[in-house]
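There is one chain below, alone, in structure tokens, taken in the form predicted alone.
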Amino acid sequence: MLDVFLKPTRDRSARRRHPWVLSGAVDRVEGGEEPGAWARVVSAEGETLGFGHWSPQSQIRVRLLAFGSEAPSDDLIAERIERAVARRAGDPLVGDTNAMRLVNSEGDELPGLVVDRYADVLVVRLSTAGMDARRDLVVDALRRATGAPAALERPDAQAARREGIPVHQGPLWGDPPKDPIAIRERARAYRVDIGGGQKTGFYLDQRDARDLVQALAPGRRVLDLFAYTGGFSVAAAHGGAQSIAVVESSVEAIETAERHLEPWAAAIPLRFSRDDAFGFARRVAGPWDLIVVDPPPLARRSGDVDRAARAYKDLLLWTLKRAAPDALVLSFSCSHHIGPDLFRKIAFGASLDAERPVQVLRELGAPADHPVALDHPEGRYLTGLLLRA
């Protein structure tokens, strides 16, 4: 246990239960600086505010796991893993699927730990010095809580660099399959490459949005921009779309999308375009009745916000120009730096420039297995709007 003393007046965040202590708030450290060690956070007046994991190379120097004066032990981590897994079991808000997030970092009071389940296999990300130092503890707790026969560790290379920890990838236990894993989501079927796919293999955080696309698709001409492996396109096919255009720049991803949509190849006109979605929206006239716009993160840092806002606006502007009368558009941002208020302003600007009045029908976010702590608003990274143009 080391002591982290805060500068005068820099204790407000910890008193409001925010789990991050930033480097600029730290006055001094006593008792060593071992990465991942338990740290007691102390105000300038000497009051113990909480306890967390020490990250000497990160801008976030302490990630708090407990508040108040009572020191926790590593048993707290195992208990929270067990509770997070138990909460997902039979959760009606998650619904009928064998693929879900079991641990969502700060959302489950376990900063630095993300665990996704794909059928019988877990994919684990340990992205902080604190969780990296407790790899064996995390593995034991997950094996007990889930009974999963195998688990794979996938690195977050950018986080590892920020934290100054090694990049690990490989089995944590068992024999994770090298071939794609078959998962089900309602009646929808997908195959997920857990070793090489985006994030941990699939965009589990868009499950509710895929449900919505399936409900909206009947009889509509659908455009799926940034389609990845065709998650939204499969939902549209299940819903009875009139036609589907799939746009994705990755060769491997669009080939997987083609395989996912093979059952509908004879019944629904399908168009696969290996293309840049920004360029496609500018060049191809449409029109479409239902458009999904789900780009990768365009604002990974606060300094990216202005550039990202211009890119989102340009993309939505051209999407609206390609939309049929009364078309529905689902547009997403997956960065907490582009929050709901800013994203609405971006949509408003695109609507003005496109000369298309737009109605907001619904706001969208991540599903219930991706909870966000009220104490940690940065955990809300996915913002979506369902628009009618």
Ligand code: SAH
The other form holds:
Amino acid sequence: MLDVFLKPTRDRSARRRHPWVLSGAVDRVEGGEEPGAWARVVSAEGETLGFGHWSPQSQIRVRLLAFGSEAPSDDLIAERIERAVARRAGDPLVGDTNAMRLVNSEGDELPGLVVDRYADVLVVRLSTAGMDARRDLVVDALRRATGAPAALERPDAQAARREGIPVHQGPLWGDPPKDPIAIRERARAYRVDIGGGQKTGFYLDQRDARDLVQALAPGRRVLDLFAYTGGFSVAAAHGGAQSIAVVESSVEAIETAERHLEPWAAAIPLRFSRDDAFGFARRVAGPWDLIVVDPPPLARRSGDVDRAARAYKDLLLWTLKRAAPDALVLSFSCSHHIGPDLFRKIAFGASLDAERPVQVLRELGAPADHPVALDHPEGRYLTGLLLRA
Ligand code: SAH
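Mind pulling up the form predicted together with the named molecule next to the form predicted alone we just looked at?
Zooming out: every chain and molecule, the one shown earlier first.
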């Protein structure tokens, strides 16, 4: 255990249960400096505010796991893993699926730990010095809580560099399959490449939006921009879309999308375009009745916000120009820096430029297996708007 003393007046964030102690708030450190060790966080006046994991290399020096003066033990982590898994079991907000996020980092009071389940197999991301140092404990707790026969460790290389921890990909236990894993979400079937796919293999965070697309699809001409492996297109096909156009820049992803949609190849006109979605929206007239716009994060840092806002607006403007009367547009931002308010303003700008009034029908976010702690607003990243043009 080491002691991290905060600078005078820098105790506010920890008192408000925010889990991060930033380097600028730290006055001095006493005791060992072992990465990942438990750190007691102390105010300038000498009051113990909480306990967390020490990350000497990161801008986030301590990830707090417990508040108050009582020192926790590593049992806390095992208990929280067990609780996170138990909370998802049979959760009606998650619903019928064998693929879900089991642990969502700060959202489950487990900073640095993300665990996704795909059928029997877990994919685990340990992204802090604290979790990296406790991998045996995490493995034990996950095996006990889930009974999963295999787990793959999938690193976040960028986060690992920031933390100064090794980047490691490989089995954590058992023999995670190299071939894609078949998952089922409601009646929708997908194949997930846990070793090579984006994120941990699939956009689990768009499940609620896929349900919505399926419900809205009947009889509509659907355009799925930034489609990845066709998560939304499969939902549209299940829902009875009149036609579906899939646009995605990655070859591997669009090949998987074709496979996913094979069962409908004879019944629904399908168009697959390995293309730049910005260019596609400009060039291809449509019209479309249901358009999904789900680009990668355009603003990774707060300094990117202006440029990203312009890119989003341009994208939405062209989307609106391609939309049939009364079309629905489901538009997403997965950048924390472009939240609901700014996203509405961007949509408004596009509506003005397109000279088309637009209604907001619904606001969307990540589903219940991706909880956001009120103590940690930075955990919210996904914003969606269902618009009618
Ligand atoms: N809608 C998807 C997730 C999209 S993630 C789903 O629900 O599964 C963003 C996707 O956009 C990624 O698959 C990425 O490969 C793709 N992409 C990034 N830039 C692109 C571009 N300019 N044009 C088309 N696709 C792009």
